[in-house]
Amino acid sequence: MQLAVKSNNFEQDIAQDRRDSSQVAERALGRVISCDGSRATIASAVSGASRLGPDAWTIGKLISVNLGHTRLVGLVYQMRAVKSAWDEAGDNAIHIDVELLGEVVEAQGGGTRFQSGISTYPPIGTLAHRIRAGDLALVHDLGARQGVTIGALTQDAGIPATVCIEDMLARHFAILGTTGVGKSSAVALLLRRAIAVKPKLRVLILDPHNEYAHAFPDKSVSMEADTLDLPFWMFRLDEFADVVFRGRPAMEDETDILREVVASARSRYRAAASHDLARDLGASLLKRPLDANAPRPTAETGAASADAPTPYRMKDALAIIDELIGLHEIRYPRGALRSLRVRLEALYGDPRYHFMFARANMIETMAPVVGQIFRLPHHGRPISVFQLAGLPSEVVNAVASVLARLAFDLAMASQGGYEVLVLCEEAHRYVPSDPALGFAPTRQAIARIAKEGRKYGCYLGVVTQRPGELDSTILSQCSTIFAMRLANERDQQIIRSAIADASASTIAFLSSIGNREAIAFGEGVATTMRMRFAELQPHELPEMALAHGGAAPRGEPLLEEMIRRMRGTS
């Protein structure tokens, strides 16, 4: 597009601003006609007969305002014609509104640097021009921080978009965007970069759609209901109660009964283990029945805690309920006792819960379970993809709570030896904005990572298509955000409240950015940037992204196979 700016000194201004002959001759765009401190308006003119080109005025581009030794950097967020009628034969006056983001400062030694904020404001009539490629790269330069390339700037594909993995992880991150914009592909790309930079990192993906196993065939191990061992005795009382009562709040009597039954069953298991130890000390030393650091009953307590992560047997729990039913002085309603017994028997025999019960008493310490889930040692596969879709829906919240709690405890116990990233896909399911909709222990476990995890090397990654339905406390702890296309006004408002005031106008076009594009802001990037994620190879894409990309269709499964899956018997 040809631009016309009427000024007696116009040609001289262009010559001064154009530093070498290789630059475009018509870099001047217009002149500042107003400024209110954080925003400015630029007057320009375009020829009605000219064609639109790549250097035309467009929303979302960065421009610069020349002040001699400094150049202000502005973001175009609105433009309009001065007159309502368009003149095809002549020039048309237009006004461009820009948000001032910072300034490129030239040092006396010849170097340049970008700094946020404005120290010198443009006088009326100051020349505005297309930003130089060098200045554009400088704006998004991480400086002394180590950065990795995750894509390219939307404005100039020749300039890499970089992120500091250390800062992104340490202060947690979030990827937000509606369905189909490329969130899963962006997650896969960021995780590959993260494990390349941090070899001690272990990644646990809570995958509700079973899509990420395909994205890391060489770096991950997939865990599903058929291959997972998560013994029921590793669940805290509130987590196990959520499983037993199928997600509904337990009555006071039910909670008290379950607490006494579980604590007594743990004590009974310990008593049996102590008897075996006394009978055959040599044999028991070869097969330790308990975790070395697990809490043991004391003279004061007389019994193990209901929350202690030590084994117990379900048959002991059922026997204890029978004993309570048979007492002459009944402490609990017999109806509640019988109901609990029926529930425990049903769970114990349900094939969908085999991951909790089938091999639970073959595992007598936490070590093999933690080693399996968090890849210790990882043998070249530091990513664990936890496929939640194969689990009963009523147990998913409790399982997510156990995993998040174990991740924090592992990172804290390792004293820096291991770093753990918990990636919550569809995070609004686990920590919704309405506390009444969420399972409190899951919310507490994830919030603990968000608030305290940085001290111990436990990090949180949040992925959601509905940030408006996510607990604002969790999102506020994510200091690096990749906001992809969001059409919902409430979701956009959440991002608007999180982004820095100096870049608030960026959100104005959040509803219209393309697939794989994102507005990245926060601790992990130099400054707010509009970027496009790099494209992954087909074998690196999540399964759902492959389906959207037109991958070869799968063969139709047999009806018998689908029925077995529906029943949880396959």
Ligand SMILES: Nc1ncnc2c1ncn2[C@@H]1O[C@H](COP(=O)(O)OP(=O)(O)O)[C@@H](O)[C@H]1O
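Positions refer to the first chain, counted from 1. Computed from a predicted model, the values in this text were never measured in an experiment. Rigid core here is just the name for the largest C-alpha set that superposes within 1.5 Å across the two forms. First, how it differs from the form predicted together with the ligand.
Core-superposed comparison between these two forms: CA of Ile330 displaced by less than 2 Å. Relative to the superposed rigid core, Ala157 undergoes a CA displacement smaller than 2 Å between these two forms.
A displacement of less than 2 angstroms separates the C-alpha positions of Ala133 between these two forms, with the rigid core held in common.
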Second form
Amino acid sequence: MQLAVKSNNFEQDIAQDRRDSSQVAERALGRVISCDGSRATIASAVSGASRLGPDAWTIGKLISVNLGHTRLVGLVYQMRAVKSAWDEAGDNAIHIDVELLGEVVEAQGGGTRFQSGISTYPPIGTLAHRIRAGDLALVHDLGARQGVTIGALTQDAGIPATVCIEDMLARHFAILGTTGVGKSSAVALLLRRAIAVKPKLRVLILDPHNEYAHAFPDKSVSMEADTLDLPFWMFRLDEFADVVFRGRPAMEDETDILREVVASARSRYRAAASHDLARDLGASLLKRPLDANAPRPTAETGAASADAPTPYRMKDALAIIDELIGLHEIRYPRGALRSLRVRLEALYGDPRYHFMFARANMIETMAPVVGQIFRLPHHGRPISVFQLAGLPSEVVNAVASVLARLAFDLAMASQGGYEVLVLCEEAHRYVPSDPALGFAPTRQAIARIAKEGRKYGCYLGVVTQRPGELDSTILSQCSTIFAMRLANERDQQIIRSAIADASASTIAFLSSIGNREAIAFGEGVATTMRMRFAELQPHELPEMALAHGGAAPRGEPLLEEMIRRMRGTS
Ligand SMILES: Nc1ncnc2c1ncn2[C@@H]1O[C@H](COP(=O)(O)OP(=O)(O)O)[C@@H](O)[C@H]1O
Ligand SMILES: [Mg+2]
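I have the form predicted alone already, so could you send the form predicted together with the ligand?
Let us now look at the entire complex, which starts with that chain.
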């Protein structure tokens, strides 16, 4: 009896399929001729006339294997004609190899749903055919999760491609692909969607090409050397040392000197502030930025106080160096002290470093700086774009480190009040796979977001054209991946290992998919989805500032950048 019911449904299904395709003159039907559990081969035939039709069997399409009560969904990854000669007039037998991805099951209430994995295997001879539009939509349906449309399926432009922004952010995401395939444009699109659905979200873009300000003229503020304030006293010792010693590793004495100088300058500032406080008591108590809870510098906590983000004055730091030089008993080589003094003075006077020094001592707490960078309040512009190309190239790493660190700390301190997404373009520069490259504090700050950010609402988006050069532990923390065209076999291999359930046949397409196309995997999507990002209007596209002579970086950094490119190291 049960059997009869099943076969009844089966006949209905076939009839339904016929109706679906009634406009199509010739149907592409086939029969399963072999199955090994995860893959199946379908025999079909093509006539000279039908080979280009909309129903034609083609690589990369999803197809349906009809079991009546369920329909298996398979991905065509390989096909061939059975005979080596082609008959133009008659039918040509072909074999189609598919990978079985899951099944559309009829739910009890009458609806249908898609589930990954196969519970019933097709007997030999089972009918296979093009997938119904309804089933295709079901495969990529997010169910109860809130989805936003970011484009359309490649297979059927009538079906929207949706992602769950919440899940995409919470477990971090990556966009990988060769230069020019549309990564930055995809970022622009995803960020627009993300800020639209998440009002608590702030976005910080580390933008080494100065291209994103153009993409969000209405939603972002752009920060460059002239408009940015990142006071030197907010840098941690290792970050500040990286700036002071211009990226070359400091000699042991030099870091020690800097640590002592900074810690002493901090305590001097604090002492002066509390002195003033005593004097002004009663007058303007609340105007004082003094942080009573900050750790007091002592001999033991010297290192900690060199890192505490409290203000100090460059004037005091220089005076302290002078005192050390003048000491009778020589604690540090005088040459090292003098050279540090010269370096600090040079930085202080260098117009390219105005963002660190010029207004630093007018700002006496972190609040205005953090407020400016993280858009609190956002006045309708929750995105801040850091135009790194305009900064002296030797501070870029330290700045990236400070920003990533602040993002994490802010999200944590807000206790759920704000969420922060740090979007890293050219992420392989900050978190390179080779531990000898890159800047350790930046790597640490980004790794901390990748590993612990989720708990506090701090998320990471990484974009790179060189997945092979990106730290693999960072990539493995990215649970949603948009893989765009990647020609290189090694890069494809990396994606295969980063995503556990990425089917081998899907990855095989990565070398040949079109511009704006992506294969989306992981938490943010329902099932591995081959899609095409929606078209952006010209005013929504990121734009290389250099190509338009816009906010091009000036002077030395540009030259350095070019030379690095010429050497192929950038
Ligand atoms: N979604 C899109 N809508 C419209 N044009 C796009 C889109 N994606 C890419 N493009 C076009 O392709 C060009 C290169 O895209 P881009 O995002 O800069 O690539 P990538 O960052 O991968 O180098 C863009 O300048 C734009 O002209
Ligand atoms: Mg780009």
